[in-house]
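Single chain ahead, written as structure tokens, the form predicted on its own.
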Amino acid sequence: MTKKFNVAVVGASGMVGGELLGLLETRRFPVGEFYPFNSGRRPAKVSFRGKKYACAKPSLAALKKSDLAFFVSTDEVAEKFAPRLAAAGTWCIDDSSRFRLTPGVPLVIPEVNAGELKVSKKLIAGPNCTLTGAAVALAEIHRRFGITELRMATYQAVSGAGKAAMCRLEEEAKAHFKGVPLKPGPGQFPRPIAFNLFPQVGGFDEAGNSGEENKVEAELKKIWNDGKIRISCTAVRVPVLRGHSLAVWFTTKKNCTEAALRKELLCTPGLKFFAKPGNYPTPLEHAQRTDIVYAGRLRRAHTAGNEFQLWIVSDNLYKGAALNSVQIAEAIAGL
């Protein structure tokens, strides 16, 4: 009989609470007793394997009676009650960014680095959206051809900002055919977003990196294992609802082929390779609800000898954070 775990959701109202309440559903990840929690601001209610829920404000004690829980929510609720239960024993897969740089805390993605469960690291972290479908794609060939210098610009959907942003984009798009000039709204975005993109994701540190730009750095070096590799990365956010995009240009240490590089994609785990020269995944196409990354477009770039160039799509409110959560508690549950 299939082991069942009492699960918590912390954030279970919001929008990605709610992608990750219908992967446990569809996905039949093995729940015994199912608790909600949101923030406790205002009355919410989820439905869940067709019974209604009310979410309550989260405490310790409340927390204590599951044997995993999913933290959806800000890093503060995360770092508030994470690691305290974690400590007790219950599993803690954390979405946010509290934890991802914190040593002795597993930063997963499970087809890339699953090894890093273990039993006795009961906190775990989920990555940046951003990166996830570079980590996942290059995987195999960093492994096989050591790849040591990365450049990527990101082309981020407003849904990586929370449905407000999303409810944004839309009123843009309305007031800009009625007319009505575009102006950015109260702590969503800091330009306008529709018909418009900027290379701004987060604030600026002094040396004039935005702060989405120094996570893909450093998590992926992380993930990875490498704190060698060079990383630069221009983030941009685009109007497009859902589904993270990234152009990149790797180098590799060992000298291989295009057919060897494009041998290793076709196999890569959780990858799907578009190989025909005029093929090509796009977010509105190939990442609306998916559980795999699309990469195509591999070439050869002309500007050194071993780099090369590719494409990649991913579902960033799949992919990049409710179902690599539910993935991590499916290998969790094997472990």
Ligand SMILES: NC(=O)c1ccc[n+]([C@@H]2O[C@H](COP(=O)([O-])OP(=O)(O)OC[C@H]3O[C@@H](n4cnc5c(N)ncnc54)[C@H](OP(=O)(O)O)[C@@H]3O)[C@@H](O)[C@H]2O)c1
Contents of the next structure:
Amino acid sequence: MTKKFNVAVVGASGMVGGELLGLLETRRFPVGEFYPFNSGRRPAKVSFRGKKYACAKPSLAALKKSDLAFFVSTDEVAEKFAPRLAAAGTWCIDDSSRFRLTPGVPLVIPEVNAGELKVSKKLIAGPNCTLTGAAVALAEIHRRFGITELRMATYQAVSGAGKAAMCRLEEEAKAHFKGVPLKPGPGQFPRPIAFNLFPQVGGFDEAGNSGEENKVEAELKKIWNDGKIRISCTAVRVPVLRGHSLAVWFTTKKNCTEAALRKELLCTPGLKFFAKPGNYPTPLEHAQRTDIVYAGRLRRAHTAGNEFQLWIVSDNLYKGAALNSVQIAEAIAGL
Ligand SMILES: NC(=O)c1ccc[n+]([C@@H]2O[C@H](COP(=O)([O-])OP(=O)(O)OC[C@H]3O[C@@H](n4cnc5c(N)ncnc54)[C@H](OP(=O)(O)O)[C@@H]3O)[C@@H](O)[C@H]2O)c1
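Can you return the structure of this protein in the form predicted in complex with this ligand rather than the form predicted on its own?
Below is the whole assembly, all chains and molecules, this chain first.
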């Protein structure tokens, strides 16, 4: 008989939490007892396997009833509970950014580095939703041809900033059509987002890079286990509800042709590559509760050397968060 896991979801009432519950059901993850948690600031009920559950405020004692805990809430909540819970023997899969760069904590995308999962490492981090597309799509090319430099511009959906951010776009769009002028902040975004975009995801550091841009660089280096690769990124928030897109430029160490790269992309795990010229993915058509990463528009860049361009789209709430976490749980169940 398959081992069942008593499962806690901290942040069950949130954007990623909702998707996670759906995926645990549809992928038939062997859940025994189910314990949902939220902030406790307001009452919330979630549905799971046909039953309604009231979310509770988390405590270490309550979380210890679980064999596996998903943290889809905040950095602070993960920090408060995950290390102690993991030390007590509960598998903890954290989608916040708190432990992603902590030495000894595996940062895992199963298609790319499932080998990092070990029974002795009970606290596991899932990566930032923006770099997931690039990490999956370019993994085989990096293995075979060695990517030395990666540059990208991101086009990030509002759902990447949570439920309240998604509501904000909808409210601003309605206000715009009523003729109400849109103003910056307060709240999720520094500028109006409806019918607009802005090159700021997170705060800026002294060098002028945003938090998101720094995460992309540091986390990708960790996932690919390659500290030498040069990565630069401009992260842009766009008025898309769901699905992050990336325009990437990558340089390979080994000489290669477009045909060789195309072959590699066609057999990259977790990727659907649109090989036909003129065919490409979009967030609305290809990133709505979809499991895989999509890519298209491969071409040689108009620069010297082995530089190529690619367009990548993925579902930030699925492969960028909830699905990746469930895939980690499935891999754990098989250890
Ligand atoms: N959205 C994405 O695309 C994405 C992708 C990758 C990773 N992530 C990460 O996933 C996490 C969740 O993101 P989200 O987009 O789902 O955010 P969200 O929609 O704002 O949901 C946040 C959840 O955390 C709960 N929460 C807040 N404070 C809490 C506390 N003190 N104790 C317990 N629960 C608390 C909230 O409960 P209430 O309903 O009571 O407020 C809610 O259930 C974040 O760490 C985020 O960085 C998100």
